[in-house]
Amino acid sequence: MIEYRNIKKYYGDKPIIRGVSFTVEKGQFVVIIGPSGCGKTTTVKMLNRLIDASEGEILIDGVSTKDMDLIKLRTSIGYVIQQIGLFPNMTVEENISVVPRIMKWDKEKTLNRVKELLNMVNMPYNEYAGKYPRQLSGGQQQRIGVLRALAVNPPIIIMDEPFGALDPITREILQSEVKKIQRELNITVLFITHDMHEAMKMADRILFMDQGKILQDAPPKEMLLHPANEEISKFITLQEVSVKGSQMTAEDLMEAVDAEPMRDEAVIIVDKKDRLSEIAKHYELSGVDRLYVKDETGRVTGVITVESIIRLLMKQV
């Protein structure tokens, strides 16, 4: 687990990061999003101490990064950037092998790992291992950048706008490949982007930052349907991101309530995971003006009215 505890960063007297606190559970894919200059990159660079915090503490599995050996810290965290950063005078195999060599892996173990990784992204060893970066497409170079970060099975990977320079089709393919690898290997990922479409596809959780602060920490659909403030709402609207009505559930549409239905009230209860189409059928067949929503324990946690549905759907127009 990663823990940021009241992290602050100053350059001179100027505050850049203003008391950031959050946790990332093992195996989570957390996307940090926000406008340019909001502090996203500075925040993640403090994890592997490419930048040191001015105040506060960052812990990995309960140990402060300040107390960790710097080389061990950095080799335990994979790092992928938009500029890729492959060594032009090294082959694909040599680029992937950089960190294993630092870790003093033997030749056979390193070779097996290179073959395994290339196979993960459908780049056969015999065809690609001896090529140089200039002989690869942009998408292939970025794949090798990702594989290099995975070489020694790091439990954590930082990805700083890794697909920003790629064409839309290649970007879509790589997003799917990275998400598949992350799930298979149960890697913890901190992923930076300014693209809400990308965040929605990749994230388990999204942290929205601006002016060095976290304005909202929420699952993708929750942030999209219930932005914490007008600034986040405008950011989402400008990028033309929406949730289709068919994707909405009772949990998205409900208004939270603490009280149970009145005893003399005609009651229709739906499950929080029911889709909009199912909810509409309940309205049509029952004739009631409200539906109650139950959670996995059977407890009523919300109510859906015609007005709440219209209000939420109007946000998608």
Partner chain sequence: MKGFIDKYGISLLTAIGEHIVYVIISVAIAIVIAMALAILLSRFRKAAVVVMPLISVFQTIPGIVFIGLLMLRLGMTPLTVIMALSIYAVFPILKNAYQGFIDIDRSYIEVARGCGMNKRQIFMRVEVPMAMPAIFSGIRMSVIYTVSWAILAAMIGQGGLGEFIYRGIDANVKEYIVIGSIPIAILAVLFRLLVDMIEKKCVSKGLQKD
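Numbering follows the first chain given and starts at 1. Computed from a predicted model, the values in this text were never measured in an experiment. Each form is matched to the other, and the largest set of C-alpha atoms that superpose within 1.5 Å is called the rigid core. What changes on going to the form predicted in complex with the partner chain:
- Annotation: Cα of Glu296 displaced by at least 2 Å between these two forms, core superposition.
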Contents of the next structure:
Amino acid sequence: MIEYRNIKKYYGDKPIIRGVSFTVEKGQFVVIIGPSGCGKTTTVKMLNRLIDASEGEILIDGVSTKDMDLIKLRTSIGYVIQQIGLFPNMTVEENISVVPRIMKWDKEKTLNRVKELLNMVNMPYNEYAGKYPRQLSGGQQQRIGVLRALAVNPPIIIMDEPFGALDPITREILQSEVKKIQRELNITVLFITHDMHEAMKMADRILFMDQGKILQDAPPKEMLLHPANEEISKFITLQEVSVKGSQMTAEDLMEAVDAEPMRDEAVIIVDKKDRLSEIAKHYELSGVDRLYVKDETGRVTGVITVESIIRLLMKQV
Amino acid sequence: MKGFIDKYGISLLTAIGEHIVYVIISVAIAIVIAMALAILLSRFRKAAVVVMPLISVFQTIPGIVFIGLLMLRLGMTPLTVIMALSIYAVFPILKNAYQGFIDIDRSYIEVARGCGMNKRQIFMRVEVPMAMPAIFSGIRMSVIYTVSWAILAAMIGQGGLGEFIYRGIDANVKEYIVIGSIPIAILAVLFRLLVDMIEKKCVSKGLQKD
Amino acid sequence: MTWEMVFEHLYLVIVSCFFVVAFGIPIGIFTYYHPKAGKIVLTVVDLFQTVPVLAVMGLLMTVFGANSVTVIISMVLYLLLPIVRNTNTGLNSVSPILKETADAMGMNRWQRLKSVEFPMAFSFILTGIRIAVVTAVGVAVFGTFVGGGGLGSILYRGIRIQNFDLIISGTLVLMLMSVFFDYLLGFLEKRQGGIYEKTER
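Switch from the form predicted on its own, shown above, to the form predicted in complex with the partner chain and output its structure.
Next comes the full complex, and the chain you just saw is listed first.
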């Protein structure tokens, strides 16, 4: 578990990060998003102490990063950055072996690991191990960048706009690969992007940052449907991201109410996990103009009306 | 042909030997000094901003002047020649190596730190290999210049292939000039090929052009 | 030291640079249009700079005699490399999109070279000229050995008669000359570079 405790960073007198706190559970995929200059890269670089915080502390599994050995800290956190992350003077194999070498793995163990990793992304060892970065396509380079970060099985990986320079199709493929690997190996990921589509696809949780502060911390759909403020909704709208109707549930469509006494006889109650298609069916069959929504405990917590749906749609325009 | 060998063979071989020794020793000394300075300056950029332009100006001083001045101070000895040649050979290596170090994109250094490399590892595994092509173009220039400037050793009577050229020009004997010039030209080309060969070995294939 | 020597030196530099530009740019253009033959040409030109200029002067002296012609021809051969190489690099670095646009507008090869490629490559070529001129100031020093005159003769005499002042004054004039040419051409280069968007080099 990673815990940021009221982190601040000044350059001279200028505050760059103005008190950031959040926690990331083991195996969670957290995306930090925001306009350029919002402090997202700085925030993440403080985790492996490429940058030191001016105030506050960061704990990993309860231990402050300040008390950890710097090299141990960094080798236990995989680090992937945009495009030029691979060392051009090293072969694919040497690039992947960078961290194992620092940790003094023996040759055979390293070799086996390199083979295993290359297999994972369908780049056969015999064909690719001896190649240099300049001989690879952008997508292949970025794959190797990810593999290098995975080499010693670090529990945490930092990815700073790793796919920013790739073409859309390659980006799609790599996103899926990374997400799959992350789930399989149960890795904790801090991922930076300014692309809301990417955030939607990858994240368990999104942190929206601006001017050194976290403005919202929410799961992707919630951020999209209920942006905390004008700025976030503008950011979302500009990138033309929306939740597909088929993915919406009663919970997304409803407006919260206090448990309302139900006077109406013909009242229909739906489950909050029900999909839009089922809700539409209820409307069609019953002809009522409002549906009540109940949570896991059976309590009514919300109501869906034509107005609530319209208001929701308006937010997304 | 036999007459030629009998007449000049020994002295020509001696001259070639002297020339080669001058070049190798001077360039070796220059590499050590230049690399030390380049590494130092690339770590103290603020000083480098002042020092590097000065070095560019110094470089415009012809080698003949170094030889001349040192000769006046130290007398006509082989040491004078080697010192002058070394000083002159430092400049191209220093300039190129320094540029090679500072041209390395900061993100590579940062990734190296992010991977957990310490300063020494970053230097040995990332900075030096990445600056290698630049270092070698400096060395190549130095070697070529030094072959050329070593001709001036003859000016203060310290041998080398310049001896023949000087004698030839002074006495207007074409034969001497040709005997001196052609081996120098060949020597320069051979030295250059040697540097190219060593470069191929020392520079990562990932940084070489196809 | 006399003014005459300074002018002699300038004469060597300017005349040799005039010829090196006059020959170097067309050769550079040739290497651009004929990459295969161009590679050989570039290797040969590179070789001219590898071979010590004094050796070349010596050899040419046996043909042309001890005079400024020998010095100038040797200098031209020696200085070709920066001009030819930079012309080649400059033309090769013009964006293919621009070339295609020129073709699409119906330009023939000459028009394309004259009004698109050459202007775009010009700041590269200027860099080559700057390198050549500054190098020429230094190389011309050797001229004295084969009867070319110039500031080399002061330095040479200074060393022979062990006159410290003579050496220093000759050196200072030489340094001044290279710095002056370097700044002058550097200034032109910057102004030229600013006309078009900045190109990576």
